[in-house]
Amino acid sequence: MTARLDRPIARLADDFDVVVIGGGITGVCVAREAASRGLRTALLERDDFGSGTSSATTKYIHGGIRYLEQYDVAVVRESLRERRILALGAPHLVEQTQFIMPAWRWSKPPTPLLGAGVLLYDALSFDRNVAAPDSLRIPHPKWLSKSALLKRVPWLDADGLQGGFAYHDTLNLHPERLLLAYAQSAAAAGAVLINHITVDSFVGHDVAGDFLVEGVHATDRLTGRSLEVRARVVVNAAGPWIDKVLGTLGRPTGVGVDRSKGVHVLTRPLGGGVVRDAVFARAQSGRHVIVSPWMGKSFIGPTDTPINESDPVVTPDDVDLILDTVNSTMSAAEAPLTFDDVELTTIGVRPLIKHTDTTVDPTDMSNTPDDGGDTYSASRRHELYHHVDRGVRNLWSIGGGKWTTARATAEEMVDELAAHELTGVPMRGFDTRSAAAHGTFAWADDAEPFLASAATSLVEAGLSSQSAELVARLYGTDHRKIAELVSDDPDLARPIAGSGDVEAQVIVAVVDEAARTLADIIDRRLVLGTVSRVPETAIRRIAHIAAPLLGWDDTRRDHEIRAELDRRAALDSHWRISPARA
């Protein structure tokens, strides 16, 4: 098998024992599972591999410190155990990042009680180092004196600190990429994986007053072509958008999601870009976010509020109270952030469990809760749902989770599945605790001589330094396509617009990578779309080097360059301007 992602859409005509629907990180592990098994599988993705939560988290495979405030114990256990395998699985794309959380003698909860909070967190990571090379190795948390942690982050207001509680989670330096490495491991396992493909409804028919689920229908919708895919289970794994997947089934499921809006922004790296570590920001308000340093700037959230509508937008109210957290917490020596600081936001709708009775229809946007609920402080455990009890045979359904622990919940899924409708399935042992995404140079190994020899060869090739250390980063083994393209041709080795990107990587993003449209390419192929704001410059460039490999002529490529424009235009504007301006 290869791991080339080509979309190959015509193998969607053979039978399957498992169609996965949604390309998030959960469905994505979920393929990769069930192929590795051996099971015959493909997934279908309504946009892109990981173009909606997936895409906009924090950035970290973390255990989630603050679960413990609502007593998630198990969940934070279970986050903390896989935050190890995923890290170990690929170590080219994760970093042990410090995390700091300052304690003033306002905070709530108060200073003893944080610290027994991070004291717990770190037991509960009992085997966090197990098998962990020194570059991975994390070690106990400890506290910082005011002076300490003022040296450490200037920027922090000192009025009141008392000091700090230092500790250690994984960076995810490209969730976008990371995920992409899962699909390639999947499509190497054998699965089908296919994007921009909307699933329209059920294939089955009535036996005894069930339905019997016998595939989906759906649509290609790059060509418009309506296709039947067949298999003997499907599992509904679309997210937050489970419930409106099920919707099609005409029948009540007694499943729902309540949905959270979880907002993020890209701004001018606070204290001078001299901070290496991520701090927790909690204002008196009891509000917080998380202050990273990424790509020499500050990203900074999230915001966790209650949505009911189906195409959230970023407004200036969310940038505002991300702000106004940050700037609460800050001294006065340093410039309070201001819209005009802000370079990008990001958005993403968590899934987050809700039970429903038999009277809910589950494609009424009402059932979501309003302004008024408390996401904040709902769960994030994962639940599987097994339709058969409500009269649906042969589905599933994923409720909940979290980046950091979709490997365990596609592990427990294949598990039901060889327990209920695969059983007496041939499956072959496969343990994705220690097997390593696609393009990692070694499981459970330093990655830093890998990545520096990358890099050697890669500006051996005609790369800059920059390029290459990135390239060699986001690609591991794969560094060696962009070598090659560079070799034959030069040229595209230029970078693109200053972002460390090079042109090759564009051809391969179209080739071997499944981008179909220019945000596929510079959004979750490339980090250009999100590291700074994209010059229309650069979009045109990708665009014609993306074309012929696309079969877009003249005319297609610029209605694309300029539906792209408008995208990007349309996504700022729902933000830029401040409600104090308005």
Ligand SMILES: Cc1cc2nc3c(=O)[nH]c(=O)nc-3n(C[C@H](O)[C@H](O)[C@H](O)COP(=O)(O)OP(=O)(O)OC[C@H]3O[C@@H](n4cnc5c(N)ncnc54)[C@H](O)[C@@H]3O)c2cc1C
Contents of the next structure:
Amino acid sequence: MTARLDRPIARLADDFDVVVIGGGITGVCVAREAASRGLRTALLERDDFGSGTSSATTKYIHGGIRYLEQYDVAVVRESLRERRILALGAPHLVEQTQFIMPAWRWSKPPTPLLGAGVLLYDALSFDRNVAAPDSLRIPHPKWLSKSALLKRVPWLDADGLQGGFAYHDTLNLHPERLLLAYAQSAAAAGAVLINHITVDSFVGHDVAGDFLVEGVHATDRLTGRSLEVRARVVVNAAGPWIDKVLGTLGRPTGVGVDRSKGVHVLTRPLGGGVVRDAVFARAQSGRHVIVSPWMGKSFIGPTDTPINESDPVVTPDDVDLILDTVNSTMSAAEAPLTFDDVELTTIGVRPLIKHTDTTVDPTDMSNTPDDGGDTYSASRRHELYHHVDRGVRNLWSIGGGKWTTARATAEEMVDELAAHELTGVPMRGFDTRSAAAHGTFAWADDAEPFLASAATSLVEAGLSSQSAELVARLYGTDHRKIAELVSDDPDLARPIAGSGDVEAQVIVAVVDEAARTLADIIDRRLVLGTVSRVPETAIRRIAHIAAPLLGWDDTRRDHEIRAELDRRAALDSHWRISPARA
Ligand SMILES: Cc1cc2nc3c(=O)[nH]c(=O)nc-3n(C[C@H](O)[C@H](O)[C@H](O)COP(=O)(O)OP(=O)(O)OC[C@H]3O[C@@H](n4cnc5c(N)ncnc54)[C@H](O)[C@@H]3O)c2cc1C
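Any chance you could show the form predicted in complex with this ligand after that form predicted on its own?
The complete assembly is shown below, putting the previous chain first.
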């Protein structure tokens, strides 16, 4: 088996044990888990792997300290256990980050309660350092005096500041690449993963009033071709869209989704780029955002706004909310952030467990939160729905969850399949908790020596040191593919628009990583689309390299360039407002 993602659509004619709908982190982890246990597995993603909520996160593999305020201790404990498992399985794509929770005289919860929460968080992560190399070890939290805190985070408002609690969580450096690594692991285990294919409805028939699912009807969005994919059981892992997928059954399933919009902004670095800690900036209003130093800038968010629609856009109000919150925690010496400081935004929809088991009318696609809209305090737990209870056999849906807990959810999901629809199907053992993600040089090892030697060989191949360091991180052991391409054609070491990406990555994206659109390449294979606004020249250059590999003639290439320019402009146009308003 190969880890190569090459969109093997002809293989969808096979009979599968499991078909997974959705290529976010949940679906990808289910596919990895199922295929690794020897199940014949297919995953169908309507857009690109990770293009939904999974690429719009705050970038933390974390326990979720603030869920302690909701007494969600079980979710926090599970997440802390998973934080360790994910970090050890991909040391090159994570970094332990110190978080600061500043305490002002007016803080709510009050300082002693914040301290108690931090201590409980630490206690719940009792196994955090088991088998961890020094670089991934997490120390106990500590209290920083006001002066020590201001030295580390000079942009904080000193007025009423008492000091701050310092604790650690794990930065998911490039969630798109870690998700891809799991997709590659699934492919290496034999799963068939196809992006740009939409599941339209279920294949099946009625038996004594029940609907027996036998697979799915799907449309290949690249060719328009309709397909039928047959499987013993289907797992609906469509995240915030699970109810839409279930809606095609035409009967109530009792499953709904509460949706919450989450926005981040990427800005100039607060504190001038010297701050290394992430800051939990809680304003007097009670709102908070996390300010993370990331790729030389500040990544700030998220918002948490209940919504009815499933495909929202970023509005000026979202950006205002983030800027107001962070500005109100800043010292007068730091210039307040304005709209002009925002380079780009991200947006995702949290799929949250609906509070009550309302029977969803299949014709009603709206989903108003039951309590009038407090998604901030809604639990981040996950739920597995077995639709047999409502007369639909061979179908499961996965609701809620977090990026951090997706692997555990997948393990539980495949255990359920083994206990129900797939009893008697032979499976092999799979040590999911200590299986490294594709590209990992060694499980639970210190990444630094590997990254240093990979970067040296990439520099020898012709990359700049900035690009070499980035490529080593993004690709892990696959950095050799980039080195080989550059050795054959030194021009492919050319950097793209100052992001650190090089042209050889475009080739790997298309040939080995199933990128089929310019957005796939720019936003989820390279870092270009996530670190800054993307200049038109870069889009043109990428299209020029990708076109022959994707079979695009000049007309098609120009059309794709235009479409990508328009798409990016539209994303910005929803929130970018005149400097006068800012
Ligand atoms: C702003 C924000 C910040 C977050 N920060 C964190 C964080 O720091 N750490 C953390 O652990 N969690 C975080 N989360 C939560 C986490 O991102 C989500 O729980 C997780 O990504 C959900 O993954 P998923 O695979 O279930 O959904 P998605 O990633 O949305 O994947 C579902 C996929 O299904 C596909 N799909 C839908 N319909 C169909 C169809 N008909 N056919 C085929 N495919 C279909 C979609 O295209 C999509 O790719 C955050 C969430 C948000 C919104």
